[in-house]
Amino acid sequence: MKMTSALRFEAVHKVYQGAVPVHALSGVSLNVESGAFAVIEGPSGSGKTTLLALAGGLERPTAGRVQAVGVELTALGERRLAAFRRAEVGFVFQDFKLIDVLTALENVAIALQIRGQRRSVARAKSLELLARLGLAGRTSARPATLSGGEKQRVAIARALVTEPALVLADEPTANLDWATGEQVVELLRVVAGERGATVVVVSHDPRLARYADQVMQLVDGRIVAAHAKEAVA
């Protein structure tokens, strides 16, 4: 059966205009089928934010076309682009962006809330998801008491709440020791895949590729290498 493209890049340039401009994305395509999980390698700036970036409407590439679920994100203007990130991506910072002032349920209803949601049916499906996500004792907390990994777990949960079709994933595991990053990158594989999200993870850590169904390595704004994998089970 033909696999559909998730997130597609044809010949993507991405420059920052500056005294010496910086050439962030250099000649990029690449093609995530749906429903994969995906990671993509590279060092500290290789472009990997740029990447994400580029691919969740929230950057213009300076050439070549973006295409995400099927849409012609270098097409849309900023009203539309708006509408579709709202409706089709959900992302998973590095640093959380949690709001400190709110619980950690409130931090997932929000999601919801913001897009029209009642705030009963807002809090209901945040309450499942946090359950499913090993924090149902948690749910009132703030973020200030929370561990790094309960606050990603959060952020995870944030980002899959309006059930996307994309989810972006900043260096997930970036703030994190080794076994929670591992905790979280399974649910966030595993929870994702439920719900039928493509997932597009960026990390320069080489241990996520585990997990992943395609893998591509980016080097100084450019694919150096890209394979499909069969995933863990």
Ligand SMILES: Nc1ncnc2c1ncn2[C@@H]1O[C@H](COP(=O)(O)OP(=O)(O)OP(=O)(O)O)[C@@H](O)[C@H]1O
Contents of the next structure:
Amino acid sequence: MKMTSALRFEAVHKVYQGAVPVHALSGVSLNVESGAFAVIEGPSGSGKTTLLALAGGLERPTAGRVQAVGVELTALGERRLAAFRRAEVGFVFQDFKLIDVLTALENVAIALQIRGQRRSVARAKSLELLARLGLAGRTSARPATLSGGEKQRVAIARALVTEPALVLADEPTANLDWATGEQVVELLRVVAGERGATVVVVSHDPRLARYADQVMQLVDGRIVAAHAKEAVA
Ligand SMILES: Nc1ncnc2c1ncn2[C@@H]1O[C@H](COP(=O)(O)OP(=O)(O)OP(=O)(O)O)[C@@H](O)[C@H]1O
Ligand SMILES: [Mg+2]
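Same protein, different state: after the form predicted on its own, show the form predicted together with this ligand.
After this comes the whole thing, all chains and molecules, with the earlier chain placed first.
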């Protein structure tokens, strides 16, 4: 079987300009295979969030090339880049970014509605996915009344409901105790896998590596180690 690449960086640099320019990424080359669950570990400030922003087309590299699901992002103009993000990428943010005044169900359904799906269809798909993530009993709750693990699962549902090819998760366990974090990551891995999505998780927590098909280490904006292992059964 030919391995296809879901994410490819070639000698990527990212410099944030300012009074003192910050070299956040310094020649990152990496390859994440289609369908993989990849974990990129690195300490605070190593460039993890920057790497995800480039992978999802939220930021552009200062130098080098970024390819995601076969699309050369560096060649796209703003409109096509935004269209690419909407069609192909699901983001899971560290701080959940749920909308306070909406219920759990509405927080997920809105991702489909803003992409033009009818409300009834959006709600049905969202209900099904929330149930798959163990939240069938919490769909009418507002974020303020959800636990951290529940909020993160709603955020995962919102990222997956649009059936993105590429799911990018920034420190998905950072605000959770380890047992809850473990459950959340396992659900993300399994449910994204069922949908054929490629997942890239960045985290400072080395314990996430055990869930990964591919592990990379990012230090000071450089990949210092990478290895692939057998998928966790
Ligand atoms: N918008 C920005 N403007 C200027 N500098 C930035 C910007 N975003 C990030 N940086 C800098 O780039 C470097 C990498 O930041 P980044 O947020 O990618 O690291 P990180 O690994 O995600 O860190 P953390 O684990 O703390 O979230 C840091 O030195 C940071 O201060
Ligand atoms: Mg970060």
